[in-house]
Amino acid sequence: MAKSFPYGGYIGQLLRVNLSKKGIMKEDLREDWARDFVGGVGLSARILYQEIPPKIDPLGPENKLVMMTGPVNGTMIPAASRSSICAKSPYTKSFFHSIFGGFLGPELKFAGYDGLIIEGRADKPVYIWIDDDTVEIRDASHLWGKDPFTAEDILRREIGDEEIHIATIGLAGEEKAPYAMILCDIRAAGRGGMGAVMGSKNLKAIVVRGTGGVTVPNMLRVYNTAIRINELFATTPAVQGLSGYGTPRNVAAMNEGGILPTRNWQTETFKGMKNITGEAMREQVVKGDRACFACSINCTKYSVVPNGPYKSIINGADYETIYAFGSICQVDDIRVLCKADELCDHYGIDLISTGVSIGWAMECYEKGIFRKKDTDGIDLHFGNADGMLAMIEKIGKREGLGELLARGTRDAAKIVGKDTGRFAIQNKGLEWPGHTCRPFPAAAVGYATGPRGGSHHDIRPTAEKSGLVDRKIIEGKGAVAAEINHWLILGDSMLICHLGEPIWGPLKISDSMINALNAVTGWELDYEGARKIAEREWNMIRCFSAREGFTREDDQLPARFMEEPVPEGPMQGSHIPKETLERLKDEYYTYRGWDLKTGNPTKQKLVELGLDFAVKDVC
């Protein structure tokens, strides 16, 4: 077992396994990198880059896969359940955090570990067992080529226990598909292609059960922390929308503000959208609410469709599946996109990442740039629900126009040609999630410069949306998405799930989030200190990608949101010009301390967050 941790909150130890020699290690946490980075994506973000080297193959076996909890995990403190799993991306090609939540995390804090360093890769497939203090590489030869739902249900019966926490990737990160995803229990790691990483390792499922618990200094004050924050979670209109209708419960207020992205991101109001709503979603599809560990927002709703050629059970769908599958695609049968969500899982493919893909195969078959031949004689016109499936189905075996679509659409743009990336609708790589930037700069010039492309978990436009801010002034706005960043990566870092977001932020990090953190550790960090940590945090990852390549050319943002006005509805003319979005660079690196040349920090930045080790990998 771990020595004695100074700190509550963590276990102190982490537990690494090498696939290639077969060898398991327990060993201590660093005092002061915990202190430093918190846990989660801060810590994770300090242990590749001290341990992978700069401009390895993401799919080889120097690259690591972390998965991280945070002091906040198992314990008390609501919406506390998130776990991270991080890794170099072999779709971004840089450092790339990818969060989910459900039970896994706090379930290995319970088995003993703070986090899960696996490295090296397998010589067959195996699955690792954490069973408390007893770990087992497994063979998992009899888990290949199968889905992850059916793995699960033999490693259930396998190990004879039906509450067991299981990670495990579908035929899409078998077969190392560019943006495969983790299927962790009821939620996913989806974004980054995590899975991938975890195939390449030969490496099927993590297993575990835990029995034990996380200590605490003061358990009072975390139980009155605790009752506080859930206290305002359940006198918050925002927060509690999402328990009666999860994220979806955002789809009619963004078509009615102008801001539902529709038809690849060509308009952004979608007339199908009253049958794609969170309420049309109640009435149809969802039986249950269910829950993360120890979260009272119950955002997740278990949703069935009984019958047809639609059949499918699915916990969702989500905003992201509904934006993906029906604005973008312009599908507007909730059916049809809870099938839809169900064959992403079924092969283990990021449904954001899927579903914008597809759209800008659309956009191609109806510019007549793809035709029958070239998608295998599917119909691929905007709003062909069943041609859109059968698309899935072909980027999840990865036949025909499936093999090109699996690539992403950076790299299926260069590919085709034809001028196909002026609406390639990606940053880094990464396909955008379904929330604009065009009538937000804050947010656009987050989304630009933010680690992993096209993710709304690096910023967030909700400040400027609810007129928080004022979206239309320009000044002033880098400083306002480097606080935001800021809120966010530590949340990502304590694991604390955005959703709640009002009571997290939502401008910058917020006494909830502080008194959370303090109470669960005994620190007694201030405004400054907590922000101090985020900043490093945020510098840590900036240096992974400058040392990767990465410089101030690599944030953009895509051609569409420059070049192309919101053509309808309240947004009409919304849009962040080239010469706009270069102005808030400066800003925000100027506010940052970074260099205006490369975008990157300095040597007194550096420094100052006591990040020395990097100045001689990036300045």
Given for the second form:
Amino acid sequence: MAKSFPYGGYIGQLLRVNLSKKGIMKEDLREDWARDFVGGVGLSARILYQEIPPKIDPLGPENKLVMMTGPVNGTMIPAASRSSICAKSPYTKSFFHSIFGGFLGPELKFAGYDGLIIEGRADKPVYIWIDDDTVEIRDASHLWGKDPFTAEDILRREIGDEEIHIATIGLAGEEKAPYAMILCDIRAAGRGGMGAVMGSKNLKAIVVRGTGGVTVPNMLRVYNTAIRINELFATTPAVQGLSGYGTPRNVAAMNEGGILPTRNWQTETFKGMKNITGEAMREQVVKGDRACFACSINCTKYSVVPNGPYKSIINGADYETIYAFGSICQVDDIRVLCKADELCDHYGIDLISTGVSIGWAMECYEKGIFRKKDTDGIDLHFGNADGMLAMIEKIGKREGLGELLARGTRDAAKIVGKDTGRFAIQNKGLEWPGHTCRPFPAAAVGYATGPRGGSHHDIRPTAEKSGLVDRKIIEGKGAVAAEINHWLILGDSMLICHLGEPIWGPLKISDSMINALNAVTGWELDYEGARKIAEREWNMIRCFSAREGFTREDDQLPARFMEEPVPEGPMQGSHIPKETLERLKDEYYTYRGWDLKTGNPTKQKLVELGLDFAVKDVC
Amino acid sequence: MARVKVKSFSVIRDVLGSEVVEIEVNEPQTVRRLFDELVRRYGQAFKDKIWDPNTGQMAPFLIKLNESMISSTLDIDHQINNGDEIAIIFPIGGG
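Give me the form predicted together with the partner chain now, not the form predicted on its own.
Then the entire complex follows, led off by the chain already shown.
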């Protein structure tokens, strides 16, 4: 039983499971770390910086997998359903945070833990069963080799409780495929190979059942805060449409705006998009709506293709599915995209990296670099739906060309050569999501400097995409990007969903975000106090990367975005030339108080933020 | 008076009833006047989709005016002309 914790929203207890030693320990959450890093990603970064040495093999037993909640999880604060899974990534080779929604995070708190630290490596397949105070490491030999859905079914029958919540890996995770993901209820910790880290530990699943609750200092204050945020979700125009159409509401409007990445980003307008819009999806395949814990946005769609070659049942499709397999591969059939989504879940692979890797292979095929003898006889022309689906299977099984594509575009381009890296749409090794930066300088510098590379959750292009700030002006965008970083990282430490962006941000940490944190914890943070926590968290993660050897040189954009202007549409001509990016980086580092030459935080900045312990590593 | 075509998507299209509607805009022929006319014609249901009651302002979004991009916040008094085609690039974000 956890001791009484001084701040509301926290349980005050972490669970540590050592799979090598079969050890299970419950330990107190450090009060100072809760106050300085809040929870979620910030707290995980602090723990991993402390506990794993630099330069370790991410797939070795020295790496640790940290599943963390935030103080607001498990309360009635809307969109506070998220959880983070963090580790040193086998894909990007630095600190990585993959965030997922659903129910597992709140359930972990109800079981009595703010977070779970998994270390070592089991000598045979296991799963972790957390049933309130009772924690067991159980044999998972019978689950190994099973896809996530089959494994979940077996676990539900075996445990005999429909209320359990499960995180599990597929075949890709078991085989430590670089971009293997973790399926978590109706959502996934998709990015950065967290599934490979889990697989490297011979850990098939984490199963949680909790019957406790979360204590807050003033229930009425939390209630009133939740009511107000729900009102904002219901009335703010930019949130609307998510309930009806999910994130695919974006497709048609973004295409009209010339910002729908298409044909492996050769252009940003897809003429065949009519059949893959949110509207088309709603008409053709959506059978219901689903929401994560305590969320009124309700963005997840439940879709069914009842028969035929693309027969499938998915939670989705999300915008990123439509981007990665639709416009990137120029496949204009929503049924095919549902099937692609289902296949990625089946194998347990990140759908963004999968789709963008296939898009890269299609461009290789288009340019004559790949021929049918290289693609296992598969026709990989852009637009060939069946060829695309066949290649997902190949990646899932790591067969033939699939073995190469399962490594991701950075490594695949290095192996193939022939200048194919110029159209590998990744930075820091992570393939890009479907949100462009070519017309948006703040987004560009945010992507380049982000700890994960191709993640639209280290930066958001929304402020420029909406005209909230003038996208045509370069000056000042380093500061804009930094303040967007801050609301994102504080949100990822509280663990609230970024789809509430207009309420939580979108330009800087909002009053709503601070109110939610204060109401739950009983803190009385003002803007400067909240911002300082966020800045500390961002610098903590930067220190992790710097200790791994990352420098200014690693803060790059995909070559295509620097060298190839958008060829058509209303954003025609947009790109971020190399010299513009370097200028933006100078501005960003200066605003952050980082060294212009190395891109590392300075001693002065680290001392100011209370990160003195990192000075010896990075300065 | 300018007669313009307005294109919209998802929840805004649902309110306007069609992907493209034609609107007549009286003097002064500006973006602001166009949205005033849309509110007059489609009422509160349309206003709810673009006006933020929490700020009392029109939401920030991009507008495609023929083949160029303007902004609802920075270019609200931008001139529009007879025959212009306007697309409301909103709501977008997330994913």
